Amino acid sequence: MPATTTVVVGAGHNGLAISHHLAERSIDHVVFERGRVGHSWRTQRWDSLRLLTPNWMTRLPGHGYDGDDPDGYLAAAQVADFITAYAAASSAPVRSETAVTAVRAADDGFTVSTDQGEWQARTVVLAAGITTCPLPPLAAALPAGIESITAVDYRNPGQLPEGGVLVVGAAASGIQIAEEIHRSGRPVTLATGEHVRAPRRYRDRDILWWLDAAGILDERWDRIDDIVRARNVASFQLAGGQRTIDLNALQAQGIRLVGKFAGIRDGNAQFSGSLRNVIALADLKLDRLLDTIDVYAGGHGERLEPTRVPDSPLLLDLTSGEIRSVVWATGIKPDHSWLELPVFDPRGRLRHSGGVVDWPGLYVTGLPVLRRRRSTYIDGASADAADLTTHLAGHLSGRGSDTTGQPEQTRTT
């Protein structure tokens, strides 16, 4: 059985950032990728998608965007090319077309099973990438004849039958998909739960520029009051471009808003009556965010108009023929079902502290707000990888490390 010090599962930007820092420390390792490098960017994104972050934020350790449009937004295929070029430039030891099927405890670390054979490793880093987006249980209750598709499988409106579309979820994916489908000529109803409103630009700068400059993206996971909530909050209502897409913009285009999709009974879709409160909370959070930016920058910027609250129905007859398809933009999750270790909480979530999993030698990266708010974006991969490889090196040396990523012997308080 071949052996290595570290196995990295996933050759997306997070796995490659880990590989870079492992190589800097001369830690031998191998990176397993189930498809090609950048697999998910090539296969799990809709055709018109662009990054929410401007190009200048597309940077990995030792490698960054070097084109002539730093304030633009890369398309999914361009992100895949960027990651592929990074893998080649860093000479990462990637074994593509190799799917990890199991990770088990062994006498000195782990046994990693793949569809190409087994490996022995002292440490393992789960670099996300392997995601799941199953249809929610509600999909099974839809009346016959209504098609269902998840955001991961959605490519363009041409996939959908003619007629009305219900889009479920009003985070970044949901609002972009809803707008695109509406522009194709199909009537769209958007089921809106908790969301995070943000302007694309504020005080003549991209909103991400302000979050970066003001240090908001560098807030650490262990300084956030409710980290579980922070990791599960919806993504900003943003699209890759210069314009703001929020619920006001969608309503102005003719998209119908309803509350959170709560259930189906007697052929009727049931929607929560809390839409007014959900909208008010999103506007309140927006004002707080912009207040933080104003404190950093001085002065006071122009604010968005409050979100208009529609008189939305609580029921929608799904048997009338008005709705012909449903797009579920309800988020994706990492799939660690092949991990054969007792490291999950009662809700099936991986137990970890800042990416240090509750099992010696096991790490995870690529999750939202993993070690800092920046972790949610490509731009956060480098700092997270540096911290985790520091902890990993301490584990290998037997010195031990705390969850900040610093060896305990050198850590300062």
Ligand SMILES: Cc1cc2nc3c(=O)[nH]c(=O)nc-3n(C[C@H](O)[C@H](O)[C@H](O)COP(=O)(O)OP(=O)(O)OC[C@H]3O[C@@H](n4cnc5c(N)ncnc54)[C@H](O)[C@@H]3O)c2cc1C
Given for the second form:
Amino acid sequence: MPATTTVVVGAGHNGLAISHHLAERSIDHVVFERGRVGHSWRTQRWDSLRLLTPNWMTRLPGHGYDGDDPDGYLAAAQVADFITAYAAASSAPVRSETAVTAVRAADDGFTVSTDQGEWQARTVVLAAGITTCPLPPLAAALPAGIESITAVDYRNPGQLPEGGVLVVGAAASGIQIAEEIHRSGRPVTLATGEHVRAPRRYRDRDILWWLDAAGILDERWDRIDDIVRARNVASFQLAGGQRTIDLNALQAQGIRLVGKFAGIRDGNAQFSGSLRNVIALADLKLDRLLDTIDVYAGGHGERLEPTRVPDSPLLLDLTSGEIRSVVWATGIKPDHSWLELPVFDPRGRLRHSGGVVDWPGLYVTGLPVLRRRRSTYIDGASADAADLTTHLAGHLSGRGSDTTGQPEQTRTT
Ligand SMILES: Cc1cc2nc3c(=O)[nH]c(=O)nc-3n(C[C@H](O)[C@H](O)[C@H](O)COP(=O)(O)OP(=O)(O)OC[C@H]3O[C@@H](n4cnc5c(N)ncnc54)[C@H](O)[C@@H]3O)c2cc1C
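Given the form predicted alone above, produce the structure of the same protein in the form predicted together with the named molecule.
What follows is the entire complex, opening with the chain shown before.
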């Protein structure tokens, strides 16, 4: 059986950033990728998707955006090309078309099974992304004749039948998809639970420029009061481009807002009556965020209008033919079903502390707010990969290490 020191599962930007740091430390490793480098960006994004982060934030260890539009927003295919160029420039030892099918404990580390054979490794880094969007149980209760599709499988409005569309979820994916479908001429109803509002620009700068400059993206996972909540919070209502597309903008275009999709009874969709509250909460949180920016910058900027609270129905007859399809933009999840180790909590979540999994020699990267708020974005990969490979090197040398990602001898805080 072939052996290596570290197996990295997944050749997205996070797996490649880990590979970069392992190579810098001369740690022998191999990166298994079930498809091609940047597979998620080629196969799991809708056609019109652009990053909501500006190009200058597309930076990885030793590699960054070097085009002539630093304030623009890359399309998904451009992100795939960027990641592919990174793999080539860093000569990452990627084995494409090799899916990891099981990781098990072995005497000195792990046995990693792939569809191309088994490997032995002392350490494993899970960089398999967040790639599954399971259909919620409610989908099974939809009346016959209403089509369901998840945001991961959605490509463009042409996939949907003519007629009304219910988009469920008002985070970045849901609002972008709702707007695009509405533009295709299909009437759209958007089911809106807790969401996070943001202006595209504030005080003449991109909002992400402020989050970066004010240090908000650098807040560490172990300093955040409720990290489980922070990791599950919806993404900012942002889209690549110069416009703000918040709920006011969507309503002005003619998209109907309803509350959270709570159930189906007697053929009626039931929506929560909490829409007013979740809108008030999102406006309040936005004000707090902009207050933080104002404290950092001094002075005050112009704020968005409060979100208009619509008079929304609580029931919608799904048997009337008005709604012909449902797009579930209810969040994506990691798939670690091939991990045959007791490292999951009762809710099926991987037990880890800042990416250091509760099993010696096992690491995870690429999850939202993994080690800092920046981890949610491509831009977080550099610091996270540096921290995790430091910890991994400490584990290999037998020096021991804590869960902050720094071996104990070099810990400074
Ligand atoms: C809709 C959407 C919009 C986004 N927009 C932004 C944005 O605007 N700005 C930004 O910075 N980031 C954005 N992100 C990216 C987000 O930062 C990344 O999805 C996240 O950080 C994970 O990156 P990754 O490299 O870990 O995973 P991925 O890029 O998903 O890479 C994981 C790789 O692992 C492979 N893999 C999975 N399972 C296996 C297996 N069993 N065996 C072998 N290979 C496997 C996959 O094929 C894939 O290539 C967006 C993500 C999504 C889903």
